[in-house]
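The chain below stands alone and is given as structure tokens, in the form predicted on its own.
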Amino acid sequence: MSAGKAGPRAVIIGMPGAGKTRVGRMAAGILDMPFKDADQEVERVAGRSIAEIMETDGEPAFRRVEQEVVCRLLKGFNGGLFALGGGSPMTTEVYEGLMAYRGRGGVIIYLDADPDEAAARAAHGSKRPLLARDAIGRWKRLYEERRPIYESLATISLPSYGSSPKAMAGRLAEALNERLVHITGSDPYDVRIGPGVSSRLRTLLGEQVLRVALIHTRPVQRHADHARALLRQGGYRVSDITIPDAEAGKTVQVADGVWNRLAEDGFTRSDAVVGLGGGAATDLAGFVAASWMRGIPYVNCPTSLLAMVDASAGGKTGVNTPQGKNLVGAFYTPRGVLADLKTLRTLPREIFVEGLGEVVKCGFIMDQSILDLLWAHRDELRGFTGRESDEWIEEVPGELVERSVTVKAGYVSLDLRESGPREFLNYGHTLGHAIEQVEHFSWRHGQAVAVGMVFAAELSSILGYAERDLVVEHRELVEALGLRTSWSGGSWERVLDLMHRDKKARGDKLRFIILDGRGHPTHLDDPPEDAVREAFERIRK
């Protein structure tokens, strides 16, 4: 919610005993913001306790006072956390007020408590007259009635199963600091970016899913262990599937092994896939989900900068073949993407830096602010160690991820199947993919794309589409970030053959994405071969 809009920063809803007041007050302390509790406000306004109101005047009178207090605070309490009583959203006026608040961009957080734990706490509460008799049984009946209402209102659901109030407060604070990019289209979904967003796995998968295939690589084992624990706490049966790292895991043979495992474990259309790792792992997981029984749900949890800004969002899934990269695949959208910035801390420096190649691309094809951020923080980004402060990781990489995904969302929402504008996201990829192929994927994707962008800028300049200073900016920024600007690998004949096999090629004609000035990508069809070769020779130096 942006500054200046009336209403709280977030409203907390949930059953009695879920910890709304305690967790909300602790989270407000972490975030240094005001906190109000609806029950306490009702008692202040009425001048007596809720129990006394209920006993003397009855529940309808209590609900009238509660409705008045809550609706007033939804409009006038600015910038803090506001915890509601468990039954408050069941009132028509409050429900409509919450929906209007949500429509203004407000955040509604549902604390989804473990029924046994919360019911026991509620049974011993001193301010819960509705639960006085048959407390635990009454609580569980109310839970079944109210849960669909809570879920329909919530913008964020936080399961609290087995978590301490302190841990829940930390997760709530993290949730309020997250960034969100919505990708529209026929199957819309959200990309959530921030520390701790992986805790939303259960919310994205939902209750209809029975089994989950957790597909990951060995280098991200610690993150896979965390995801597996979250899934099991949510009651899912988890099939843990480890695939080879990087491009070695993105083959038809690896996909076939995963299909066999799904068959052995009895996966049906009521089950789902979670892809966790770098770009190759999320590509493979998405392809498996798209092809198993003609499509089952999947969620991507990217753990590298490259995967966060590129591979995990957009719905492009696929595998490589000996003849080329991404030649076999499908367009298939995930239920959501959870880009947990905490995972960046575990990246080796060279893996973090290569992800900047795709970030630079987004800056040159659309968003000048990305280029400004990269220039301003080039030394810190190039020297990334994982020991940087939480604030820096949230502010600098967090904003770069959000802006890059926003660029991608703009193109994907218009062109899911890459038949037109979405091809602009392939800036630098025609030569980049050829480099990866010649080098047998020993080059990281972001490094290959960096050289590919310098090549494309050179080609733009040679043919008069862009000024020479744009080429210079490419070379200087790419180098300043620790990315490569040249390549001295395969022969011209070999590279030309591979570029003819690129997905953008039409018949026997080459097709490139170049820049007609900064922020203005365009298609270049069938350019003169001598110009293409000259650009190629310029990146050999």
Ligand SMILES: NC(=O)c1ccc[n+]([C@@H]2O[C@H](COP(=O)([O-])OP(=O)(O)OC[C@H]3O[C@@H](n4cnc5c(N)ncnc54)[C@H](O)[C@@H]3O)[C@@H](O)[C@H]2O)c1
Contents of the next structure:
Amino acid sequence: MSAGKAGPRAVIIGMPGAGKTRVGRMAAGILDMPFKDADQEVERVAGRSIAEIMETDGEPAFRRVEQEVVCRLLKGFNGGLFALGGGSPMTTEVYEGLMAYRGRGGVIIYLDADPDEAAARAAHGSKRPLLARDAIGRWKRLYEERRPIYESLATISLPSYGSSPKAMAGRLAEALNERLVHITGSDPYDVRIGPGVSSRLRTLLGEQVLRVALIHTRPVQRHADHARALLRQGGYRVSDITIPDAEAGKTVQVADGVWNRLAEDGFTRSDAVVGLGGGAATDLAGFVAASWMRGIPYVNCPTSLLAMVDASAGGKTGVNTPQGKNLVGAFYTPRGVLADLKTLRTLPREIFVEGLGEVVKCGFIMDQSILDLLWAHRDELRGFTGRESDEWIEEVPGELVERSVTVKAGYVSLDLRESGPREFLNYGHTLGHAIEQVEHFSWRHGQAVAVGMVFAAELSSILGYAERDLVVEHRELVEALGLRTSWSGGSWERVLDLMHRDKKARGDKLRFIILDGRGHPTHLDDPPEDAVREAFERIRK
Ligand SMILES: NC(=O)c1ccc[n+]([C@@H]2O[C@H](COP(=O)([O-])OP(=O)(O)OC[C@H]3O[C@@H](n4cnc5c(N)ncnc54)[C@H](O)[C@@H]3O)[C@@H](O)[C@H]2O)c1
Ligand SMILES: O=C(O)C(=O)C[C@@H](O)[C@H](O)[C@H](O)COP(=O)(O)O
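Could the form predicted together with the named molecule be shown next, to go alongside the form predicted on its own?
In what comes next, the whole complex appears, and the chain from above leads the way.
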């Protein structure tokens, strides 16, 4: 909620039998929040049951009382969970009140129940006057009438297919704790960060999509299985596509295989791609989405720390070629990003640690609080096991993801196609990508970028842009997190040649991103070669 604006912490909408009251009350208990049910409030205010109101005065009279109660509590029930009656949003004044509440930053949760389950629950011993006679048939007619309204209002849709009220209450509580980073620009979208955000897939893909290509790698099969189940529950036809893992999956040959599969499965421009996995998988999936029929919608579901903090957002898609990293690709904006923190639990420690490389980058180019958080939690982060508490995952990695994505969102919103400021996100990458290439991708991206940042700090110091203490800070923090500060492979000549092929290079001029002090990235064009060589020697073992 916008600061200073009254209103519930969240409003729950959905069909009769969806569990709004029961799930809402349980979730309020989990969150230690007050709970109100609109129907119960109506009966309290009227001094009689809804059935009696309907029987003696008819539905319009009930709706008038309901409208007064709901619109009053939308402004006055501060900080609680508020469950509405199924038909309530169909009243114009209530709909408008809900839109105004949403405009104030309010959260509207649509409990999207399985029609058969909810209809049966609603009809069973129903005291609901609107369902009298032919309860199931009436319910389903109301469902078709109301669902578009629910979906137009919802900021969160929670599918509850086959889930118990207790499980739904947990998911609702999780949804209220999720973090959100909005990326503006010509195609705005949201990066949602939290445990269980994968359940938002249907909300992001919407009704127009029929087929979904779920592109993932084998190490994340269990997460792909969960996403596939959610997609199928949402009514989508899923083409499950496993690609080679890591950088081996980020090639035009792999893309060609996926294009063939999309053709075989009849993918049209109204169908979509979901990229699930590390950054290599989301880069490939985004490239396939950008190129299939010149562009179909896609959603990224990053499962590595690096993919969450960086790769999945920003619209850089692409593949590697034998000549270099990311030399073929497209700027193509996703429909949304769902960074489900639960997936981190299966992430190997060394992969978690390499993801910290891009977090360190965001700290040095813009956000000192990221550096402070990294330093304060350096031992836990370096020793990541995946068995940490939910609270730690949400408070430390969750915070680092949100802050890093916020840094990236600032540049991407300003300069999607990297004509200038966005290049600051490439800090450490000129040498970093060369290392990856020379090492035939045996070095992880985050580790290569870590060395690249130490190199860039040394270069900045050599040329007098930054004090020596900034270099020392780079080395100490990078090392404390278990990242690499030096490299002994390759040759100067080979590295120099590769740096000239970097996408920031112009003509025969090298271009680097360096720091002109902490939090002040700047372009360094065509620096003296002896300074570059000296900085390079300083990161050699
Ligand atoms: N598009 C961008 O803006 C951008 C930004 C940064 C990095 N990148 C690219 O991202 C790639 C690096 O991403 P990465 O570090 O995620 O590497 P990656 O994609 O190779 O994944 C690392 C390894 O971890 C596995 N993995 C991922 N999530 C897992 C999970 N939850 N449980 C178990 N295993 C899991 C993967 O299968 C893989 O084996 C590089 O190709 C880099 O160029 C792109
Ligand atoms: O989003 C960007 O812009 C970045 O530079 C983010 C980098 O961390 C990332 O590794 C990106 O893939 C590198 O881009 P490239 O243009 O150098 O391939």
